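Here you get one chain, nothing else, as structure tokens; it is the form predicted on its own.
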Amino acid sequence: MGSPIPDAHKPELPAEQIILTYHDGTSRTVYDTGIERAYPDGKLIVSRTDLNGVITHVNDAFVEISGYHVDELIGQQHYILRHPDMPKAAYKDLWDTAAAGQKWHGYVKNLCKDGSHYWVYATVVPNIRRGETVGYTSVRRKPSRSKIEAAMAQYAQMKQNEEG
């Protein structure tokens, strides 16, 4: 396991300050200022992690758009993008199917180092080596307006459900 990620610095721009818990047991202080950044056109996002989910390798598009530095990111849990608005639920459904060695694919909104924030429409496979899985590749693309429109409700209601 790496190190527990230290806490968001505080932006300049106004931002909600919020302490997200991770399935780890570990917390951490984020901030959300609400500002979409624009996925880059024509480029794949792509990184790969261990079998906990510890960032192993990220292209330059990762790094460009997350904000993060690669020695931030490299060796660091990839909850370190997740976004308070996702609920629980999406990302146990994502470990569950990769964990069982299918194909996930899904909508997801990360958090930028800056509180600022991006969607992206993700593919996971695990990584087969010598019929062991050694860890996960995700590939993300630029996912549709709508297509957002309609992710952003549905975890809205799940969020809701989860803290009902």
Contents of the next structure:
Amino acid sequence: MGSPIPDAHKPELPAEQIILTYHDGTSRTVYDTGIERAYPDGKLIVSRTDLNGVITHVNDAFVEISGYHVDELIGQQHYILRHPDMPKAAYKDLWDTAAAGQKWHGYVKNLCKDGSHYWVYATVVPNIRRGETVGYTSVRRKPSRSKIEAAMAQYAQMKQNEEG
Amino acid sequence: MTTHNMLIAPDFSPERFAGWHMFNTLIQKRANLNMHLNIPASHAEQEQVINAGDIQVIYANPFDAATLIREQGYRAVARPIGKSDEMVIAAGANSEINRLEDIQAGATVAMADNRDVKLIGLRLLEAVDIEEADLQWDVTETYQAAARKVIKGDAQAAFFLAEIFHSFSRLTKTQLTVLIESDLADISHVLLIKDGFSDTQIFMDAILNLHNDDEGKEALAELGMPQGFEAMTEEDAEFMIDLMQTLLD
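Now show the form predicted together with its partner chain, given that the preceding structure was the form predicted on its own.
Now the complete complex, all chains and molecules, led by this one.
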């Protein structure tokens, strides 16, 4: 089954090619250059989605670090940012928690358009309006190096279990 | 004529004091309202005044706005354009602390009593593995006093409301090293009105048109809001509150 998000462009830098399959059964080719982008100091990276995970709002910091143009993001599934190193269980936990009306926190490795990546500490809250959840807001902050390293080890283990 | 009450959150630079009086005088004249200006000296006093009731208009900081909107029957109607609430973490220029990473557990942080500045500062320090319990807190009467503490070496770092930090004299600023300044952009003070405030429309017309003439521009300049106010929808306010919820822990 084809994905509504087009395959990523092959970067000029050496990169691993990976076919990612998302929770909705669609798949897409992405590239991982292994290059990390620095989190912008002092800023929050903010996005909002509808109930189906479709992006409805991104702030300037989000656009800048992702490498995409804003028009390539709005209306697209939020999993456009999913990095192949992220275990499926982490996203499942995020969506299950948010769908239950709870706040979710976690460390996330996001994929940029050019195959580089950046780490964030993300908090997702449901947008509750007159008692009804109408969407989700995700706000990312800069994580510490020690927390990134701990998350890397944990996610690598989780990925191994996924494959095993 | 009925007299309404307007309250201004106390976390502004002292030099803005006259601006709030100019603002109130102009709004009264233009909206033909009697408006009593309440400027509490502290956050505790602000809460007391609001809880006593009869405050129709509040210029609230974003974290208080969340409670006032969701629990106390206020709604956000306007915010200053291009004036987000930011904070600065600084160390003494002569100290050995030159980067955020140099702040170690056990360090003393001087700051005036402002929970929002503290909260945002703590969020920024997460990036260097420093949490609230790792620090000693020296709460000063004013931000100027916090600056003196860190310059003298009585504290290793100080937290400031960015606007107040930038209003310090050049001499003070040369004795401080900025370790980080927040750039949250989406969070600002907001103008709230109590549900049922009968003069909303005329009040809003006066607020949103302040930047259109010289007298209004002068008051706005005194307030450090040269671009004036913009209207806010209910959803704008809800979005900001959602965003702030993510910063609480």
